[in-house]
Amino acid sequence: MRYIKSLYIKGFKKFDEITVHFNEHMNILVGENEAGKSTILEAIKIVLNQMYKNADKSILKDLFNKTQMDIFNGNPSLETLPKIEIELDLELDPTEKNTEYFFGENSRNAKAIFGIKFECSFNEDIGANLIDVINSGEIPYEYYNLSWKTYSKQQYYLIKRPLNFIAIDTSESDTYNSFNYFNRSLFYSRYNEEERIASKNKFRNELSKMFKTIKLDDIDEHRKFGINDKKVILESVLAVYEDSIALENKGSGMSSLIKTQIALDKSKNNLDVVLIEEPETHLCHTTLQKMLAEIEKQQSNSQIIITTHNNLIASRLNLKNVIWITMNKAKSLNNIAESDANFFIKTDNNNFLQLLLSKKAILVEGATEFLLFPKIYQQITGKSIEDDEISIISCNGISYSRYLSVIKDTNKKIAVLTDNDKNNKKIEESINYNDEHQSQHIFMDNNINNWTWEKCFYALNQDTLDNLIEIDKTANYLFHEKDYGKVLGKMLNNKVETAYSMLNSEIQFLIPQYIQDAIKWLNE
């Protein structure tokens, strides 16, 4: 099989310095906005498809890493000048044509590999008289050389591309360049050079053929009208179809994942790797479950990499594929217990996405929780959760356990809000816990009759809630059979409800000690 093994960014866009190791199958890019995920997938593309070959250098303003720009800023010279470097390490077939052309030490390892390398710099034996120019503080675009060479230190020709990919961007705007891309991509790789040579003659000629049988009368004696082949090119009018309509004309969600479904058919397209951008853009729910079936399907035929920010997307392909972009590093989930990864596969409604990006959470069992915490950390902090960048999560039936277990490598600040349920061995173990850990402590309260949230409460605002929640005198308000008085029945029996009676009131409430260590211990 042929795939990318790893991806070596330097001075592009986001990324200072950047390497990313992929998995040979599956892998899901995940990260908070402009973390550079799509920066990631647009230096695979500039790299193989030689993008921004032909392009105005001036684009080159929007490729430099800003921390090279700031550096030339501060310190003008021709050492000081912005380069970029892309490096592609390749899993090819030795024994596969063309294969020694990749093979050699022309990269960062300088070990004998398959590989291509990008480079963009500043062209010193042409720019030798622009030393001045430099050193006042301008850079000279025009003069910057971009180059493709192999790790054979050979130049890199697209006709000899290693792997057949393609790009699918499901948020992509501009729908026209979008599905000429695909249509041109799917064309390529399907059909080797003799059939496209062969097709593209055909298509010239008939369209040739076609133009004389309309008969238009000539435009003057030595003049007429008669068809330009450099405007029209079979790649350049090419349409994929599905039955009678055209992909571009159905919608954007159907669109998608049929390009998708495309794609991963590999015993017809011949694709080594598969880009999709977002694939949850413009999708329902259902359409999505669609998708994921088909990529589950295919994924072991082609390399797949994702960029998502989509917990079922993530769950549902495997939390140990998930490769998370943060602060200019790649750090690969694989560690995930096995375990755990099956686990959260099978539970679509969960928040682990939310978990991952947050810079600091707290984990709460339920609904009652997530509605009064915001409440309960201003009425103690004076600012809001969103001030001091926490995230709030509910595991809705999750065991906390399961997000501790896959997060704990991350070394995320989390802080649990749990029930002791009336068992000492269960605060005996957080102890424990919270000796052991330093990023994820877990806090209860350390009374066995305080064994739940509401009982809590009750017991620190008794008067306070006795007047606030309202009870009918004729319901026993029985919880687990056993009667712990009308009020705090009623709390346990309808916990969402009391809950939000105690969030729309004005009252500002006594808060149970474990509560507040956790938002001490949040803030430290």
The other form holds:
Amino acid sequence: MRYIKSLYIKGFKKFDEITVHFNEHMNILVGENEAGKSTILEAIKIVLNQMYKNADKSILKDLFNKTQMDIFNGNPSLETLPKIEIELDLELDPTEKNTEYFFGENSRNAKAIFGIKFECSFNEDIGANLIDVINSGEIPYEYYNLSWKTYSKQQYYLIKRPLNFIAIDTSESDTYNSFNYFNRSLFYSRYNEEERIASKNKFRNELSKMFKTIKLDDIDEHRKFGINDKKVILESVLAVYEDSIALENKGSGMSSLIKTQIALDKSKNNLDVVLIEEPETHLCHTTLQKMLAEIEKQQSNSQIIITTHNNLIASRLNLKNVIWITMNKAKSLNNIAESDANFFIKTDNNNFLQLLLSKKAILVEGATEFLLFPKIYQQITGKSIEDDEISIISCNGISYSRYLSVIKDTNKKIAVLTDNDKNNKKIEESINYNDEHQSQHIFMDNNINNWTWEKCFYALNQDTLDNLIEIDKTANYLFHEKDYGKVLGKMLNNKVETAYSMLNSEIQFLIPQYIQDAIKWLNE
Amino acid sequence: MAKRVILAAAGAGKTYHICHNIDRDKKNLILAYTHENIKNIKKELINAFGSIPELTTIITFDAFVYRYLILPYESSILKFFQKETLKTKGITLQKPEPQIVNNSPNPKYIKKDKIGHYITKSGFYYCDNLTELIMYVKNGRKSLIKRIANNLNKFYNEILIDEFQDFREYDYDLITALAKEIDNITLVGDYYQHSVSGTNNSGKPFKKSGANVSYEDFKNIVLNLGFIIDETTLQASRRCPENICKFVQNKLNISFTHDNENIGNVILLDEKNMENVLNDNNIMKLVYKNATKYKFRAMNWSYSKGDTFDNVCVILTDKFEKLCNNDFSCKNISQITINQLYVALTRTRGNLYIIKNSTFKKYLKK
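Take the protein just shown as the form predicted alone and give its structure as the form predicted together with its partner chain.
And the full complex, kicking off with our chain again.
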């Protein structure tokens, strides 16, 4: 089994520094927009396909990491010049051909393993006299070197590729190139060298021969038209046909489905690694289901790396395979405390994914808060939670500490709204927690008399609620065998129904202070 | 399979044996000393399998040391010398500063424990010191080479080393160190061809405390390294005709039999018939040195190692003036000198013409 074990990026695009560990089979990269999911796929393509090898150096401007650029601009010098390093650790079988060529210590961790290292750095030998230019704050892009070395410190040539790899790009922007690339890769992995050379040769010869049979008048006595051999390159005109229709001519949804099917058929096409970028794009729900079924079926044959925004994809392909990209970190659910990870995997909890994908989130106890919070938010800020890209997640009986433990060490802004449960210790703990954590805060009423959401609201809006909530005069409305008064008693016993009445009443309730604090803090 | 040394006779088909006995479906690594050897091995592999088996790699020993032992483990090497940030750029054929110049210590000499002993200031490895370097680096008590050899086991089913008698000093130490760890290793060579090549013609393992190491001593050294010695497989010459073999065995006191139907005789030339042979381009002339100086088709004795010719004419040196006399004995001639002649005498698959040095001088006078 040949696959990508991990990827290390330093100074490339979004990433100052990141390490991503991959599973042998299925990998689902999730993360908020702009978290760098596509950048990770791009980094893999740069290393394995030597992308940008022949590109104009001006492209480097877009590839360097902004933090590194800022450091250079603040203090221009040879030492602070931006630099890109990408390392791809591989798992290969040493008894297979050429594998020794990839084996050695030429990587960040200096252990003898398989891999390839890409480096884009200023060439001090040819740019030796540029110190003044650099010190004046200019980056001499033209004097940068792009190098690909295997971990045995030898030059990496594409012809010796360590594994067969294909990327399925569903973005529409670059259809021509993406097809061309797909067709080429497939052609390469599907046929062996002998078959490829023979077909290319035959194609070239037959085309020239055929052209001669077209009776065109000569240009003059000594000159006539012929075929330009250098332009007759089979790979560049190949297209995949399904029942006499070229994939290029099918709808983009359909063509990504077919491409996926082809790519995953390892027995025929020998692809070790398949990258799939946002398969949900252009796919209707049923086609997506079909594609997922296909992927699910084939996932033990190849290594699959998918990026997605889609909850369905992640939960269908097993939460355990989720790799969460956030704030320059890649977190595998395998890295999260096992008890927490298992908890979410076992409960197959989609809220959890929503939390990973959101920019900011508010965690609430249950359905009551879930129903009312958007209205409260609107009332206080004049905006909807969607406007401010805040996700609301209902814990539904799961302790919020499970969620907080998953997102710890990140800057994701999370407010937790919870009840103090008449527990002074809980209040004290939340204050301590907030002191220690910048990006995650816990909010609750700090008076144990206001021990629950309903009690807090009732304390502030007693008259309004007495009018709104209809009670049965004969009922006791005891809550945990205690009498809290009939209205509050009913509110406590029928939480969701009460919330629903409040939501529909169009009354502007007075909002408990801790909720206001939470909203204010989220928007800071 | 295990650790094996095959002691071969000249022309017994070392290359043939190596090439026809590998498992083409497994990974093999074949090392040889010269590019000439490599060419012969590749040719023979193509004869054996139609093409070079996909999983078999054939490279020179120097390339092996640099690409398989040095480059992949450069981190460890630089760390050992605490030069982690050093950027190396390749190999140089430039000679390192010698320890002694004109009988006095060379102030430019850099000691073994400094990186400068192995790498130039501008970052190039001295080709001459590559093996010394790889043998020098340790990690705690464990030598780097031990770790590398164990890794090589993962990659190769078998490692074969051709003409192992050419390895000297650090190269020899390296082979020994590798042999200790490598599961399947086969060394093929001919004791009687040791020290024939121009370079590497002194020192370990064929000299011990200044004295030459005899064939029997050498076998003991190899046995002590844990090798099995095979003296039968490649004992008979597939090249030299019966009469030539008898002549060599008789004159040089080297066990040498034939296993072929070739026909040829030993013919001592005199002044009269010498010229015809010298001018005949079908006969390769083997001279002790300076082959390019002569108008006729000629090659130096030491260069002819590994080659086969239809007919050969050997021009003797002064030391062997009496070779064809009945009372000839090589008692007072060094093993190295004998080996050099042995190589020259065993190149023919047909006739072996011999010209005495005194006779040849007459030709030169003309």
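Here the structure is a predicted model, which is why all the values come from computation and not from measurement. Numbering follows the first chain given and starts at 1. Under this definition, the rigid core comprises the largest set of C-alpha atoms superposing within 1.5 Å between the forms.
In a rigid-core overlay of the protein, I59 has its C-alpha displaced by under 2 Å between these two forms.
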